[in-house]
Amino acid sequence: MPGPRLPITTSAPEQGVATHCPYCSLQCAMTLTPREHDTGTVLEVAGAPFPTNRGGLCEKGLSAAELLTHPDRLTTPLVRDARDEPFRAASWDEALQRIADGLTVAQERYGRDAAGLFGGGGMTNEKAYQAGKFVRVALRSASIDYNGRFCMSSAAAAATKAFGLDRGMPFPLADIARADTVLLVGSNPADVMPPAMRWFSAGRERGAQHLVVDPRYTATAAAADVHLQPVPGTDLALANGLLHLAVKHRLIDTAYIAERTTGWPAVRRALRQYWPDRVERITGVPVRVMERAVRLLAGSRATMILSGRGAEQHAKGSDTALAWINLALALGLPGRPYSGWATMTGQGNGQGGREHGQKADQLPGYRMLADPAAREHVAGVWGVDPDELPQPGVSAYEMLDRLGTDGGVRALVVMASNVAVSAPNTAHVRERLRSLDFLAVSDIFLSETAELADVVLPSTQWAEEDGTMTNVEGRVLRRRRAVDAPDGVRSDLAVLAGLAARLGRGDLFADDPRTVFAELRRASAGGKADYAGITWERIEAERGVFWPCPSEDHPGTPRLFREGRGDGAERSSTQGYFPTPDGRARFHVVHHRDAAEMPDDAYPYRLTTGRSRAHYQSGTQTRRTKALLDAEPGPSVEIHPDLAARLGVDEGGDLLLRTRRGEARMRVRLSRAIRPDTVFAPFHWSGDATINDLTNPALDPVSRMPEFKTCAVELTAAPIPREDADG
């Protein structure tokens, strides 16, 4: 039986708290308000007028509130006197204590990078700068890198390459409307950020037209004029294609590659390879859909075309982008009114989780640590000498990939990130986790990962802690506190603040959000994600300032790769419009290439993730939310009738799905939304079914994205055991 829930007190006006959704990169706002009740005080949840989301939430941000009196929430630290010992409650300062000591242990046997911090892209800005701050200079470590490396890698790796700088979306959600032709690749709104579909639709009413690339037929598809159904995995050679076509047809804009671009005729040649019927066979697209696709792309005044993680989340991630950015400079579409590629950020603030440190490679403002200028800089601001800085560390899945061996971290610090289900092969995650000398993980309730850890630290919540957050158009917002924590409860920033002092660097730290703030402003100056005139009081009078924004006098940058203002900020170019060094975007030459894993005749299907529209990430907050298990009680497998029929698996049924590195089981659900050859599964559930089991860890390249969006499955009807149906 649940426990009771927490008690709620506050000293919130009567009108409420401005704040905003503690979800996805919309970062919807809304307004908290105390409202009396025979059970105690609650807090009634409203969306509020803001230029993203125009009043409008979905059912996460309408229940968000219910997690913050849950009776599964953590509101002591816990300890384990032994890995086979239940957990205890504890003081914070012995747990504090044994983190200290846990983290300078295994520095003192095995060196400085045995010790690190895995972090998410939930996190507000000035936990995320804190975070890397502390690893590389309380703990002296390499060893640093976050979720947003599932998320975002590809995009910002290929966006950094063609443009010189990495934003999400380089222009305002509302341009979205204006736009007279969307193409959606790999990215369905409709489930995954409900309210920004009323800047799509806007733009129908005015008579847009938008298309979608994907494998599934989404609610987005189906909302659209062209549905475009890829084989998984094939997107790169899908923008290839249609730019041959749009070659051929002599649709590409001139003037403006010449003035603008540079690295054009090496494309043009390498594009002969990818002639409509090859592409083809390649995609499964018709070349008349093809055909039909450029021609809409081409022949408006103002065209988008928006990328998300169907595109991204593969071995060749950063390269399809590029092939799709390729596409957009190709008919001169960035930097022109309502124009232009952009990709959807997904975690709340994976924006600004990745502008401040948390990256392997980077420090604040989007700097590179391996950069002798970033380096002085930000160790100047940090009071400390450059030379201590370590260099950069492994991406994410290559850090725990290697926990708990020889030369890999022994000794691991967990925030706001449950590894055990969101990260790919999953069960192999967990293996490493449990070999690991030391485990502390800071969360707000006991998640998988947290319930294989030495110590669990309480962690605030969204509600409950002031901060800054940076959501999907790079508009850096307030989160405002609006209750009060529970008592044992404790802000991150504090955590690390007080691991700090342990390790005998506290004088360099800060608990206060608007100080960890006002840092982060001195450290991002002059670099890319230049936040120095960004201020709280700013963000509140303007309902919040685009970065880069390098003086307090400066407006803000809400669209970047103007004429003469490549990135915003004072500088300017006669050659081109792009913060690269003659001003000019780059073009890229990027190839097909097969799956790293593709369909035998042991594995003969091909296997998809996403996310499902009632739950988020590891589901660690919405499978503890009434009104979205009620929406979604357990997980379902996507399956099309045909191939459930060659199974025979029906509605409701139950399958058992297999790959290379583990399995899962579910119910079947029947859909024409998907192609016969393709399932599709979320990866919100634990138990029997962590469809992030399956899922290959081949790392892209560049990015050191994994490849969760594809790989071979065998498919066999199986019973489920009723106790593990709903994971």
Ligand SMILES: Nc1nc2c(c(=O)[nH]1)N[C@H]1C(S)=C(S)[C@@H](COP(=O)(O)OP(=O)(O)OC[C@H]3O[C@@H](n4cnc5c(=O)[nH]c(N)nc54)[C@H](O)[C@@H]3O)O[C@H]1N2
Contents of the next structure:
Amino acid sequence: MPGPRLPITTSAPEQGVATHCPYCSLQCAMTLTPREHDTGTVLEVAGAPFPTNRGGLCEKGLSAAELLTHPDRLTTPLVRDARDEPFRAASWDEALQRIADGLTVAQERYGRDAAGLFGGGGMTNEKAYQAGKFVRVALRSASIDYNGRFCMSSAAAAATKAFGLDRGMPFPLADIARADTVLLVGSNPADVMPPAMRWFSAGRERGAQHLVVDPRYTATAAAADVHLQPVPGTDLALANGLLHLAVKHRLIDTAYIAERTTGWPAVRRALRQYWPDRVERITGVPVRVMERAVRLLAGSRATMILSGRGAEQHAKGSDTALAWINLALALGLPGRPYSGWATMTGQGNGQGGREHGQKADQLPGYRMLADPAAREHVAGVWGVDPDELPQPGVSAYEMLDRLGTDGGVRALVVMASNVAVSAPNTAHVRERLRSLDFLAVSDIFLSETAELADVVLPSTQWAEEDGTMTNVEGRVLRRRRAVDAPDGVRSDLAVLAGLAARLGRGDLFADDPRTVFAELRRASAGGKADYAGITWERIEAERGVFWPCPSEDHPGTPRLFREGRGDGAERSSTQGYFPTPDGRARFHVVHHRDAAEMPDDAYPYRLTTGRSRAHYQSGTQTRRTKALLDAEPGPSVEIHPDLAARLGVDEGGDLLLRTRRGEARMRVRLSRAIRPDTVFAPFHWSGDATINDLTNPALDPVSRMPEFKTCAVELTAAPIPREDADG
Ligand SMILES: Nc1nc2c(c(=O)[nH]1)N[C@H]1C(S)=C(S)[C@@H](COP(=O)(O)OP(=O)(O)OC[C@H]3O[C@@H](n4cnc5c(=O)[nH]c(N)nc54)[C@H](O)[C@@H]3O)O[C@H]1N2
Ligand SMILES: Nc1nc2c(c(=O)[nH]1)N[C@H]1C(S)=C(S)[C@@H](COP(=O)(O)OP(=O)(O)OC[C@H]3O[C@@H](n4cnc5c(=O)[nH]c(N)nc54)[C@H](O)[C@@H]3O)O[C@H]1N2
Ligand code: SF4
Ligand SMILES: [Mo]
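Swap state to the form predicted in complex with the ligand from the form predicted alone:
Time for the whole complex; same chain goes first.
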């Protein structure tokens, strides 16, 4: 039985509080207004004017306030003495002391790196910064990474290699409306960022041509002019094939290549292997469609290539992103007006979350932990000796894979991520989590990961705290407090400061976001993601500030890679367009290879995974939201009618999906929109329908991104026991 809703208390003004959505990286602006009802105060959500969403919100944002008062919400810390015991409510003091003890005992037994933290890209900049500092300074451990490794790491690695800088979009979102040609590769904004579609529609109304590369005919593809439908995991070959054709038809920009890039001759030679018929055989995309695509891309004055997880979440994801960047560079796009390559960051703070030190190899300001000068600067801000700082640790999946083993983490804090559902190969990950000496989880709800913990901490939610977020464009925004947090919950900032105090380093940690942001500004100063000139007041006055912004009199940098525009290029050793040592962007030779797992007799089909419109990520939040459950009550697997007929299943029938790692059951949703050799399933569901029990943890050698987007699967018609199916 659901309990009563929590009451809301607020001192918010009558006209409401301006803030941003708790969910995706679009960070739509919204106004939260308290309204008196007979049942108590409710918080009304309305879209607000802003340069990104212009008042628009999707159904997730609109329904977000429901979770503030949700009866399932955690409102007290929970502890237990053994994993087979039920949780009992505990005081904050007891819970934090237990965590400090769990971390300390593991470090005493197994060494410093045996205590670690797994973070999340939904946390504010202040929290992400504090998490990185906490692990390096209070634990002096190398063991920290976060869920952004499963999200942006391939695109980030490629952008850093090619441009010397990783900011997902190097231009404002609204520029999309000014481009003449836009190609989206493995990105489905119609479902994942619905209000962003206004910019695409505005472009098409101006006569722009849009192309979508996706194994499914998505809502985004349906709105476009050209759909390329490759076999999953073949985008790299497709990009090389398009560039081969561009060279053949003399459509490349030789002046741009000569002036702004290095490495072209080797790429040009390598492209010889990508003749059109071969690329058609690998990708399944007909040569005539490739011909049309390359003419469109090269034939306009303003062309954008936008990448998403479909191209990136592969064991060759970073090379795939590089292949599309090669195409963009050869066509002379990056730095030109309303042109360039970009990747659409996903989580609320997916951009800021990867800049301030949650990643195993990073320090704040996108500095590198292995760089002596970076260590010196950041240690100075932190008030510690640079030699005290650990060296880089291992990536997210590697950390999870080694939990509880020799050399692995033995005591872990998970903050703002539900890895028991969202990591690849989750059956194995859950087993590893169970093998830990100690597990603490901070969340709003008792997530599937929290269910495995020794201590669970109840976290504040977005509308209950202040902070900053960096959106999909690299624009730093203000998240504002609108209501009081319920008694008994605390912000992750306070949790980390409280733990640091119990570990003897309390003097170095603050728990209020303004103080932490002021410190973040100093720590990031002079780094690639330079926030030194960004103040909360400026964000307010200027509707967000784009980084890099090195000083308070600097305007911020909406558009990157334009000479002399303060975009970091000015600070490179020679003047140039890109913040690389020679000011030039770099081509990279990259070659197609098979997916880590290819279909065979035992597992004859391809499984790809991703998102549906009404649900978010591991589903902890959206599976508890009435409006979203009404829109999409349960999991389903998308399958072509021809394949369904061969398997003997029909619409609404039950399908058993099996891979070398595990199995899941879902209802069938017939769709002519998908390739007949491939099925698509969302990862938003748990229990029997945990699709990540099936996914392949093969990692990209550079980014350490797992291969979420393709593995080999066996499909069998098999009735689901009804109580499971409906539960
Ligand atoms: N509703 C909703 N919105 C969200 C989220 C959510 O969970 N739900 N999550 C947010 C986050 S964190 C992220 S990262 C973004 C993700 O946003 P997207 O990257 O747009 O989302 P996905 O659904 O993961 O993948 C996009 C598309 O890739 C296609 N695809 C699968 N395999 C391949 C392939 O091999 N090649 C190509 N070219 N395409 C392929 C899929 O069919 C899918 O349509 O969305 C954000 N917004
Ligand atoms: N098969 C497959 N798997 C995937 C993907 C895919 O495409 N296919 N995509 C991957 C991608 S791109 C991503 S980003 C990951 C996301 O995977 P997760 O990290 O699991 O994402 P969320 O469900 O957003 O998890 C956030 C958790 O933190 C809680 N939370 C929210 N805000 C806060 C806060 O401020 N503090 C605290 N303490 N808790 C909070 C939420 O209730 C939720 O339980 O999944 C990855 N997994
Ligand atoms: S598009 Fe993203 S930021 Fe905007 S309302 Fe929906 S979930 Fe929130
Ligand atoms: Mo993501």
